[in-house]
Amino acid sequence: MGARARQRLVVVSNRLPFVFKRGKGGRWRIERGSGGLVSALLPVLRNRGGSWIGWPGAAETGPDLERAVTAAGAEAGFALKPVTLDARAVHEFYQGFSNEIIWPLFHGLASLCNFEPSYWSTYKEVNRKFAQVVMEDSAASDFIWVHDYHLMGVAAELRGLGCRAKAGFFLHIPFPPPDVFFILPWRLTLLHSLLQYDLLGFQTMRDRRNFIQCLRELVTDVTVQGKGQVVTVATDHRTVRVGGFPISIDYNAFMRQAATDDVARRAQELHRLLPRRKLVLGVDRLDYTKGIPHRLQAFRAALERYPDLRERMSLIQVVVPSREDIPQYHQLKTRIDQLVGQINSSYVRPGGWVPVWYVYDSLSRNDLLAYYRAADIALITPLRDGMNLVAKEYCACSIEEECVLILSEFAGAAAQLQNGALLVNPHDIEGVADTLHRAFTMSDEERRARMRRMRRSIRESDIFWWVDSFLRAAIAKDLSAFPQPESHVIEAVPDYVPI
């Protein structure tokens, strides 16, 4: 452990853990980042020393944003490095290559892909700039870890500069299977690019498997060994490790504030509002991928199939804003907006009977966790995710343990939560409003059952396992020495195949 703790850490991510905005008076007003990510890594930056650089969110420069930065750093424990880029960089870089053609594309949404040249050409700059703030704060000995399909290309941008320090990278979201994969324009210089990293990590052993296939179809003399969670997988140049790394959530923290007397007064007061009947809460960031106007037909064809839930069963479905800008996303909130009108139009009563209850809006994370303590079946459907940490979330603060989690088969989480999980195919709307009254109609026994056995896998692997187990496997000389995940997630996760 002493090794480890003289290796500094420098993280790399398309944000600093802190979001800068121009406040009254045209002063930096830091607000600190939200998420596991943020709150696992601050205290192992702190521990081991070292820095986060990313882009501090502003497409403006100048010495007073860099003093706020500067002082963000100095009250987290350890320094922060912004990457300043300008607006047109921020539009190709982020909007464009990012989240036009590697967001839909990885998500197995490629006719949504924007293929324009000139984004390839702005995302190796940006990567290479970076590389560069990278350089001038690193030294051989650290331990460079990079975050997420925006900066897939620091690592061979690092290597072109002479780096010599050992670099990891995680993906947030999926990796795509080989016909997938094959459609984006720049895929073998994209995977040279990942296997200049010495670690790669994913959140699935569904998405190494699709990662390492692509390599066996596009790169010459791929060799695969070991078992298990972490691989070594070599070719003509290049030797790397692979693994499968499925990111959690603070769960001890989230169990606790549910628990607060706080939330548990917002989460009555919502029972009074929607009384006598059971509560279905789906929550989630307003995207193409998240499955919302498939939930609300399958919750439209349950009210259909089973009269029985008729005033006895609310939807409460929570959309945060996100990029109405993007014509796409305008068009999914009218579509949104238009199912629910139609829903509730065919079905609401008289007496207060409201079939679905929907919020547009972001969430305190006390209401949030009201919502969760509330609800007594979460339907969490996304056509396909990286993870989805809602659904963990939702188990860490079910701490009666007699509620009922509906999860897609394409969830991340479906992996390691399958044993107490319902899993849904989102596209299957009729098999969607069969489980809906299944999770209805469950015994009190085998809703505590099941709730329980996902609680304990979360507990026992959480962020700060994820944290450890990624730079365990990145530092660890002999693979077979390496510390395997707890049984039930290395059962769990392997063997899983949607059917």
The other form holds:
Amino acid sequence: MGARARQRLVVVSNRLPFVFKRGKGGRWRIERGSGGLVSALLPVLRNRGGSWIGWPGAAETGPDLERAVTAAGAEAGFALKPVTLDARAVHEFYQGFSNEIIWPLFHGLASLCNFEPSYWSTYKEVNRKFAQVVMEDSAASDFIWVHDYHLMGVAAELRGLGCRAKAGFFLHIPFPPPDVFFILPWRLTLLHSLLQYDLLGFQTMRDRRNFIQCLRELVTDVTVQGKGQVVTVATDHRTVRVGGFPISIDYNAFMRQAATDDVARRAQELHRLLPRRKLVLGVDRLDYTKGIPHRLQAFRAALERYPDLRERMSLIQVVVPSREDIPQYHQLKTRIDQLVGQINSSYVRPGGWVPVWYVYDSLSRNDLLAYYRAADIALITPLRDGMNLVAKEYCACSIEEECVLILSEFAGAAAQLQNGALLVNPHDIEGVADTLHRAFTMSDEERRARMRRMRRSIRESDIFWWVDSFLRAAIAKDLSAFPQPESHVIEAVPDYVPI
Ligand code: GDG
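Could you switch over to the form predicted in complex with GDP-alpha-D-glucose (GDG), since the one displayed so far is the form predicted alone?
The complete assembly is shown below, putting the previous chain first.
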């Protein structure tokens, strides 16, 4: 990167990479966020210098919290800048516009949207507030990297405030096709806001194509130059770069931690509790996009269609509590509880096999890894998912390379993992049931060959590759020279061979 290497990086996301909680005695307890994004960006920020701007997540504000945020930044080796939000803003911007409009719509679930007009004005107001903090904290030579659907309008607000620094945006969720996107009452303003970034990153080529199609239908004079992973899109008054950057995980860290004695011991304990059977695993946040009820129905259909699976297979379904104050999430929880109850009561024998082992809790990292290691089959069947990191983490933890991944064709990860995973349509209950049986009876050689292919692909393009390729796309002079790994340019999931 030569002389540009010292360009400061300003990361902007809804939440800061640390969680701030009041501990005993009123002191702030600071915990590092657990995601791969945090692990990947912390060393980059430390090396290049820069700052991370976001909401600290605490309902209260004040100098006390600001001191805790500054101290956490000093320890991490870069600046942390809080954006404080009051209760109304959290309700209308975060729960409202972000999670009751953009989240369902962009996942193709328009019927779940609540297009409350006040949500939109608060969304713009909060995006402006983020932009003001960015302005106070950045110089024209910095690169500003904004994350996710909560903050699509930050670049437009920055430009309005006179900011000339280059800015990139990465969308962690899918981008919908025109017939879905056009439902949004504020669609044109939102598209023009996105065009104020210099680089727009999407999880898959399908998302990128959807975005460009929306532009072609709503914005005049759109031309696209290039064919690779990153293209240049020119409209009548802006030229931006648009690319597909499939997010990944810290592969080596997962693999190393999965191999520790502690994780192995916990995995053995699971096998002791659930003996003489294959374990099938589902791990999801409580969310209607994750397809948990469909999966439970498919598991039940597998037991009905294939009696040889009874008493020889259990589903461990981990559901991590999330967004419980939104009514749809509460209803989803009730539906999952009912289905688990029905399946278990149909098959359970006193003192014997329990078909579904249901955990409604957040797990420690070692427990999560123990579930990954213990499971013979992962059943990851979202109705729509930006990427789905659980699928990649499961493969990284399959250190014996003997496990099978069943993956929804509607997860972003399917484009990359289609050479190893068994792809399914999560709406096809019987098809998923048949695939479960196929995974159960798959030969050792086939399981190993499939898992090896997926692990190689994830290892070669891990989270550090992802950060590097996004930042290089932002500064590269010549996009045709931009590396283009074959597995990342698949336009759509091709037809898979049904069994
Ligand atoms: C969004 C997009 C996109 C889960 N349970 C526990 C736990 N987890 C961790 C997993 C994984 C993460 O949470 C979940 O990531 P996903 O990618 O599966 O899903 P979303 O939360 O919906 O994330 C998604 C992602 O952003 C990144 O761009 O892939 O499509 O929706 O890392 O390990 N971690 C711990 N305990 C748990 O119980 N410690």
